[in-house]
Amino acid sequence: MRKILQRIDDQAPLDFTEFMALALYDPKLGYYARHTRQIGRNGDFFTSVSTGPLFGELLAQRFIRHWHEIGKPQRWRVIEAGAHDGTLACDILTAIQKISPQAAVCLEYAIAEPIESLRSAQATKLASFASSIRLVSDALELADDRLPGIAFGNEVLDALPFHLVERRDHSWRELLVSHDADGLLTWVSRGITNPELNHALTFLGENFADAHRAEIRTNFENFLKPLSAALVQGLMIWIDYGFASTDLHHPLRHSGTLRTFYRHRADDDPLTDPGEKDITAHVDFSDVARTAMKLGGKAIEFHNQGAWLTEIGRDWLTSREGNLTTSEARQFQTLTHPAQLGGKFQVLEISWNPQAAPKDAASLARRLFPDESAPHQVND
């Protein structure tokens, strides 16, 4: 707390981006550089990885479908991002080494973790796979050496920084983070002076009410172009909380998406014991792949957890049949129902193959573009 008041005072009010920034990703006050126990059940928050090592199995299959699409290259990897501990690194390595030996020899499995700690716990996690683990601070340390394969992340594009805004006399302004007298942190707004952030709402439009509030995310680009940088014709899995613009910036969402989460209770204060709490707002999908496009990409996936689930799991499925174990089972449901985590996240799969396109452009359009133009939108 005494660095953003610190912070406040040399810089006056903070934009929320720069906030969020130093409430989570600060390297020795952050949320996730204190610890390594925010997810499961003695943690704040219950992630797909949280339900056990099927949901990395199930990525791994569609991970090795893509090295067989691709030709089965002698060197191909995958970039996580938002790795946490290493978890979900340890079952998807895992699961490649038993389904296809083949394509793990040939794996790089690549880190990209800026805090030092995190890099720290997921080197003790991974150390049995150290011969196919690569931790960097930054995805552009892996530009120089651009091999084919995947980027992906669970749950992370949610926790990228994003602007918070509210409609006011007819207008949007920009809600900053200031403090009071007492040291409180308080809300103050402004016009809108970011050129990036102006430029997003304009495809909000115009119909909200006064108090209406939403959250806005301009660091997409950053956060894929180094990515994307490392791959040769890669593919991008993203995984999250979200929808698509129309939905997600919808009228009557009048309160906005933000929430925050300590120990399983949600609220929607951020403000309070920060660096002590998650904090995270739903994902734009309709923005993500718009800016895939600005860097060469294209969409070619977006459906629920669940459905894209049941997809690549088929054959997996079907060698199983009959022969489920019982955690198995539960641990399918509980990713693909969709009164669970098979409806609470969207999956968004974008291609730098020029050969790859989605099976179904006109309805993929409808999804993630409904008032937009579907061909200039999904193949463009």
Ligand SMILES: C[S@@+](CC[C@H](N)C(=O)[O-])C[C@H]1O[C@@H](n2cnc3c(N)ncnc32)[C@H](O)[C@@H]1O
Second form
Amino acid sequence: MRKILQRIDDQAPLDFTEFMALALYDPKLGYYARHTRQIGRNGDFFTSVSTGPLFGELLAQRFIRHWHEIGKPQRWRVIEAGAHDGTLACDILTAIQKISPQAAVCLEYAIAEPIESLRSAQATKLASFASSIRLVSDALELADDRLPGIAFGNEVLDALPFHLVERRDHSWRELLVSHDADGLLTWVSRGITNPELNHALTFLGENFADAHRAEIRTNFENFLKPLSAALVQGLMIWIDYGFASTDLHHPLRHSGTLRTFYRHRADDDPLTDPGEKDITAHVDFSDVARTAMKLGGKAIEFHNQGAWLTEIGRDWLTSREGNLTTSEARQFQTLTHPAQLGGKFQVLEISWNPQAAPKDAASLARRLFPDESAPHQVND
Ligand SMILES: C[S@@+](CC[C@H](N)C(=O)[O-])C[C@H]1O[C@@H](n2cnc3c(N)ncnc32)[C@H](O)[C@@H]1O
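Switching from the form predicted on its own: structure of the form predicted together with the named molecule?
Whole complex next, starting from this chain.
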């Protein structure tokens, strides 16, 4: 906390991306850097990974299908971002070895992890897969040896720092973090000075009431670029809560989607107890897709998690018909039911493979860019 107050004194009020980077990722103060207890029953929140190994097994099915689609290359790579303590990586690697030993022997499973304490937790968890694993602090380290394959992350985009904006007198203002005389963190606001933020706000339109709040990320390009540079004809899969732009930035979503999580309780006050709780906001998937297009990719799937997992698990479900264990049936239900995780999360697939195309390009464009009369090209 002292570090945040000091930074404010040195630098004037912090924009919310700077505050969030300190509160979540600073090596000493940061919520994600200090320990790995956040996820699960004894932590602060659940993710799909917490339901059990089936989530990883279904992802493994999709990854192996991609390996087949690109001609079973002799070397291929999966890059996971936001791998936390390595549990999902462990589930996926176990499943790939079981389903396709041939794909497993030529796989490099890379984890791009900027936080040193998490890299060391991952190395411990994945010790038995040491010959297939590569831990890097930045995906750029992989760009010298580009390989065909996949980059993906579960609930990582929502953890990327965002700007906070608020509507005042028919224009947007940015909310910044300052402190009062007693050292308590407070909000202050200023007109928009950041050119990237200003540009992003042009996509929102003007139809918002006073005090409407929204969260805007301007860092998708920085995040996606090194990952795309590490792959040849790559596929990216992003799983998270969020919407297309027009649904996320709807005039009726008056107070935005910022949430904090501590011991399975949500609130919307990130300024209390920084470093002790998670800070998150929904993902603008139209923006992710637009950014990927700028980098040469194209969206090929955008579905809720329930529909997507059911589709990628179709062969597995058919082969196991009538033989699912109680635990597998429970996990599948939790992951896919529309009232549970199946409806809560969305999945966006983006491809850099010229041969890849969406099944129904018009419907995909309507879901990703619902308000645009001349939709973005998704299947050129
Ligand atoms: C909500 S956790 C998700 C963990 C895990 N994927 C799961 O589903 O259980 C978000 C993770 O994203 C990581 N993260 C945030 N920004 C990142 C970045 N730029 N590169 C890689 N990981 C990042 C955080 O450190 C954190 O471990």
